[in-house]
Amino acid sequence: MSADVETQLAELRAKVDAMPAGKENKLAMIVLSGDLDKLLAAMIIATGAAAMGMKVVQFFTFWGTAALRDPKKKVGGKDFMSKMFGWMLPKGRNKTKLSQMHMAGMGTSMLKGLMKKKNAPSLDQLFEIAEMTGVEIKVCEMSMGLMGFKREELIDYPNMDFCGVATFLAEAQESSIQMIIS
């Protein structure tokens, strides 16, 4: 090899060797809407993502946090802004309602009717599919404590952490695929 091809090639190795290690296969995901048809996509794009062989990482934050509440579990020691918006947010997914054409109550049935007679899992059972495949569920903590929220109050998942967002931004960072279902 000539002299002037090593040093093409020794110069080529360091631009390699300098550049940013490559993404992961991985999606990352904001959770911020609490409204059942965004978590419904929310929910089924993270389970696909896992079924292709993705790792994925959603993060909860502000009105998402609410979905997460287990409905059986009570909690006290909380301040009247607590309580109020305790009382004011649905008390787990299956209190939360359509954001488009809810109508009293009507359309979220309507849709969970439909969902039922088409065989689509239902937010329950995406839930469960998230956690068998090993969907992470990251909680915000700051959302958390505005909203009055305890971690004793939230569903028992195995992989759920609490964070703050620079934990989350590390992981969406390295990731493929970034997302926000607001």
The other form holds:
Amino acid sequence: MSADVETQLAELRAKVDAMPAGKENKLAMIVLSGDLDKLLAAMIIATGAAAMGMKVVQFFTFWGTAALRDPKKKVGGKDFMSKMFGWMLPKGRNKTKLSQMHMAGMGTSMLKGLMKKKNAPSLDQLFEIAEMTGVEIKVCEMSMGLMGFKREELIDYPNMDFCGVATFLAEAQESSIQMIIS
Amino acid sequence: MSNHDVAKTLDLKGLPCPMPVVKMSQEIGSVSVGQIIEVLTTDPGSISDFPAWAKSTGNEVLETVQGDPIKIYVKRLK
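Now show me the form predicted in complex with the partner chain; what you just gave was the form predicted on its own.
Starting with the chain above, the whole complex follows.
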């Protein structure tokens, strides 16, 4: 009987040893949206996760990349389409609009006023916290190319890098949480 | 009730989500392991957020006292 248990135990140990390494305490998040409300949610979740002791990697793609533009930076040498995209899309996180109830700017500015009144952190503050807590930002290279954005026109953020889909997938694979904000 | 040997009081009154846990994670290192931080908050979400934060970071919420402000006693375990 005890010998039986021992063999079972040995088999179990061998199985456990053969298992792939456990998932990291990490959040991999895709930020697809460039809407103010969704960016706020993305940044609150990211900074919250960092506060919980998680490693956080955010992938900014498609409309999300526009939120990383720095309104103070100007770059030249863009073709017609890139100029159009640059002109049509929000120039940075503070020019983003609500996905609902924007109402020609009235809704968005009302929400910003409300947030101030309630002491809720702004996108500026949330990016600061993200920077402080080591949240990594990875930017989709293809979206940058599509929209005609150049690296030189993005915000200064220490933990920022450019990548493709494989980088996200590799990060997501070893993360305990994956999510998309779209 | 709340007879804790508090090493530090963290005044987070008026701060909404996610600031209470962000501030908490920044301040937990300022006390030694085994010491207790008293958190004062007006954010009702903190009542469930602090235990979740503690579970995730390996610390302990000793007690939550309802009121204005809400008082949460957190013990640093590691």
